[in-house]
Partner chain sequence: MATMNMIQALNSAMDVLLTRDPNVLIFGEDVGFFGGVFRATEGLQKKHGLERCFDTPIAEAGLIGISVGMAAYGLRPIVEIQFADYIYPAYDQIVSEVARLRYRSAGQFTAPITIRSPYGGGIFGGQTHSQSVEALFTHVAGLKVVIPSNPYDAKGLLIASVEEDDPVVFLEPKRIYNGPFDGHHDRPVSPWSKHPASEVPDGHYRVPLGKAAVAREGSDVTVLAYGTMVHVVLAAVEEAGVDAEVIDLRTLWPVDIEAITGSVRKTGRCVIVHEATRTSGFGAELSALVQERCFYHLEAPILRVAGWDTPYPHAFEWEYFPGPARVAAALKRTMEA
Amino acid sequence: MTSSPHPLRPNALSLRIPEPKARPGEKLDFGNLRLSAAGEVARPPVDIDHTEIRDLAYRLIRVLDDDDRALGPWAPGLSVEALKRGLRSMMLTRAFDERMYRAQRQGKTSFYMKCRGEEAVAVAQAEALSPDDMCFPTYRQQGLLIARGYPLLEMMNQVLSNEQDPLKGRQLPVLYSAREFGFFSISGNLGTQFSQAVGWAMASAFKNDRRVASAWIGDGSTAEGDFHHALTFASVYRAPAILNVVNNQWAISSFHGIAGDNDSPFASRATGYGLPALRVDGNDFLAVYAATRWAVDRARANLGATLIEHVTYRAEGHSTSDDPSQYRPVEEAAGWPLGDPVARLSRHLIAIGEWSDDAHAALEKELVELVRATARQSEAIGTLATGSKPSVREMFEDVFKEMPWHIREQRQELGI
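Could the structure of this chain by itself be given in the form predicted alone?
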């Protein structure tokens, strides 16, 4: 006699392997996006208890509607000057990106990573933070440096690895570092930025300072231990930090569901740590600014950290070593439902009568020429392929406070 399987115990288990909605050649499908209408999400006071706003981890803060109007309680009321400054910084970032990408294709540098489609995540935060707040970015927050006025020439020298590279050839191209501009060294292993930012924020609070830390990681890095370590310390010690998860849908060729976003938004992970979370349209400059200001005000009020998930899209490949057409439909970037951050802010300024298509075209031409002229200046110093390079002697400097005897001997053997 054979027994039938128990209704709650199937004969065989099956493993779920998350898959994106569409692969190359398939029809676009963004049905997994959790969207809210512009202006419909409530804006709570910064001193609210995190248990009362758990829904904000599942909804989406949006300010700009389909007609480019700023709606709802999150509309930040920025001045026209601030909006134009933000637009200029995003456009300059894009022009810089394009020039450096071409430089890599021409053999003038070994590697580059573009941030096209994600410019608002960095530039709007730069506007919302104070200049002396410390940023712990990824390799797609070059907009922070540009918005804070870091010299384009210095950035290009670092990318081209020439003699004037401010990092003396010790970092990969695009892994910038500029302490005087509140820009912590970029780590290729992104998860560490969260842990370091929380530690820096804890030190700021311990010293009774007023500065806060802001850190960025990608959606894939939320699956790493550093993410959870940082949230634990941020919660326990009430660190004044803004912890940004840039959900650009792809961690190299792994879609965001591999890191766990299919069932619950990344922002919802803050709940288990007793932290407030916001989920924001990362392609809406006004929404990113407003969410950041809320988190910054909360941190400066000694109320602790906030996790912000920026829902955006990586329009280009992961890097110049990546071909996204191998794992996603080629038209997916153009079909992204939340649009392009530069175009949306430009249209908003036009809608309020403070901008025009002609003004936009003129500014774009001006910035492209600025980048072109700066690139010529940098390339005259040297590139990866030609010109002067940092001295070999530099690899012995700035490593030890007092150089050990064996390192000194090695340098002497080289005759430098």
Given for the second form:
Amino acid sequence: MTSSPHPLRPNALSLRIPEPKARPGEKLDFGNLRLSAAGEVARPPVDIDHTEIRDLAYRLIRVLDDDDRALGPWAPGLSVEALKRGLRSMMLTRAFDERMYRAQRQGKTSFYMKCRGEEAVAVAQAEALSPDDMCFPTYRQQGLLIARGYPLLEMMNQVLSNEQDPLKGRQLPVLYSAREFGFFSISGNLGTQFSQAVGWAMASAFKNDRRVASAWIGDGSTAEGDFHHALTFASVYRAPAILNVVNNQWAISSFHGIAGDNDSPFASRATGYGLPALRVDGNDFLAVYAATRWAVDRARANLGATLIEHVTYRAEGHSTSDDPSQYRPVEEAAGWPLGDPVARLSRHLIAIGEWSDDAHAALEKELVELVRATARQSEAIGTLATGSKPSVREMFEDVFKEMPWHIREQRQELGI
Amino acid sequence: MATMNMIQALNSAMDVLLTRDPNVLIFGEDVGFFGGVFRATEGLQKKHGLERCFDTPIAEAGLIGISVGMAAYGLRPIVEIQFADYIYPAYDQIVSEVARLRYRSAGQFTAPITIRSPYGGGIFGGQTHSQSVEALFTHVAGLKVVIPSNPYDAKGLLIASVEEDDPVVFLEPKRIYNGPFDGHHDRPVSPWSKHPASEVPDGHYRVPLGKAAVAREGSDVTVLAYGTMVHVVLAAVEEAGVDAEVIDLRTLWPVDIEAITGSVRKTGRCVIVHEATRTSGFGAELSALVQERCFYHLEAPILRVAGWDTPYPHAFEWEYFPGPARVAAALKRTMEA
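Let me have the form predicted together with its partner chain next, following on from the form predicted alone.
Next comes the full complex, and the chain you just saw is listed first.
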């Protein structure tokens, strides 16, 4: 009991307002984190009845152990080539983030959001999905675009809102859209993509297609109605969808408990909807890949959706607009018990004799240089600061397929 | 050619659409086996198959959410919201997603979604089965808003809406589903079969969006109306003995501005009639447009006849509903001004 009774009323009710274990200046405490040992959780066949694996919502699927070995039934047996590809995409995502963050600080754009610490969620999932499976991401899955080979230059042009911005200056930086890469237009109002993904998956089933949809949502946004709608529709219509909760512990300054996982993990939400759930170490590239692959195989076998909770940590601020030291201990990121996804995969490759610290450092240098060269190219086209943005005519286009009279008049009113 | 009421005409439109385009599908609460609470989708599931016309959970935001994903896949969904009064939970998905998808993705993704919903009063539906929600959607960039007033237009406008590559909010005046109600609630309503607009072609045809119709030609005053109020206005015009020109807007947005300005410049007077609450109603926009474009032709102030600025009251249906007496009084006032 945590009640704090009224001094004069010993039996009075009291209202719980959940607070994280540690705020700035307080001792780190990850005591609430439910962990399982690497290799410990059983891997059921993909066609298992969801009622037989309810415990997986409360366990934590982990493959990499503290000695960087891949253990247990979830070890996916990925080729060294695939592991190196994943490592490269994660490192490239990180280098990209660093550069764009700096560009924002230098006034070249208005806004940026990093995904540091969460790279494995997007990159390992891109590896587990087919290139033509459809992604309905949040703003923190830029790793999907990078892993799928979307041009860095296009991403930068979007972030800098320059003349070549593929979204024509209309969208906030990082709210990418890339139809050719199976990447749905990101919305800034959280959660809407979750039910949309289920609709896409329903359409794929309706057309007797083979493709599946994958959606991402943050721990905070699981409280939105869209989350409930997605799970309801996915369950009712057995939609071939992968429903990912990226539990990075923080929704801006609100800890995950405010979204409702004080007493029950997000993965367990699936149980009441009749959906299977997997709770996975989101900083373990191999575990994320294996869990996603299980869900993809199940969906493609027409067995419906799976909810996956990725337990990870948002190692940076929510965006360039907040300072995390104001609401959580600065040491928390470094102390996160599940470590860093890039370092863990790199150490695993070293442990199996396929990689080295020197190779890692060389790759990092190469990627930083690639990002720097591309950024120079993008900045030469223009930045938000230089004002070389798309034609202001674009402001009036695409509201409708054909421009109606009132928008044409308003464009003329602006003098263009 | 067949004689149809509005429900039959809408049903026929959806039958034609399902037959012609394998990417069209219909879903909503109770629309499948039962055919909808107003029976607009009756028989469509049986004829076209379970997955072409199916029931959904009671989750309007979910309905619109999945329709966005389906549209992104390449389908052309028709979503029924059982009553317009129930559309509010879906407002975020409609405003932030459906309406803006083409714009924010620079045309990569579009939302050719038609949201059908019965709206309006006159049925003793109380607060949650009577509201007129059109201004909530005409205010949103990226949406088209359509309201038919008779069976012929209902079918042709619905086909045009579904075949449109932009999203359409298609509001159906439920009071006139079965007959052209003129606001005289104490008199028997004549069925659609006695009205020429109940002659509806069996096959495919479109009534173009963005084009108003002249429901009555006249020279004294222009009346702008849509939905049920077209019939109320026509009755009021006869009772007031005024030679009014009655414009049935049919598409509220983008509105047929030429039809409006052409008529007002001819008559020099304008009365705007809608069931929705007056303040910030669509009539306010119409009034502003007429004032901006026809000021020097106006011989009298523009008048609005609208629902009162109260929630829709159950027992006061006819005190609330802007019936022919109120419209006729406004017509006389504008002529005397």
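Each form is matched to the other, and the largest set of C-alpha atoms that superpose within 1.5 Å is called the rigid core. Nothing here was measured: the structure is a model prediction, and the numbers come from that model. Numbering follows the first chain given and starts at 1.
Summarising the core-aligned comparison between these two forms, the C-alpha atom of Q410 is found to shift 2.5 Å.
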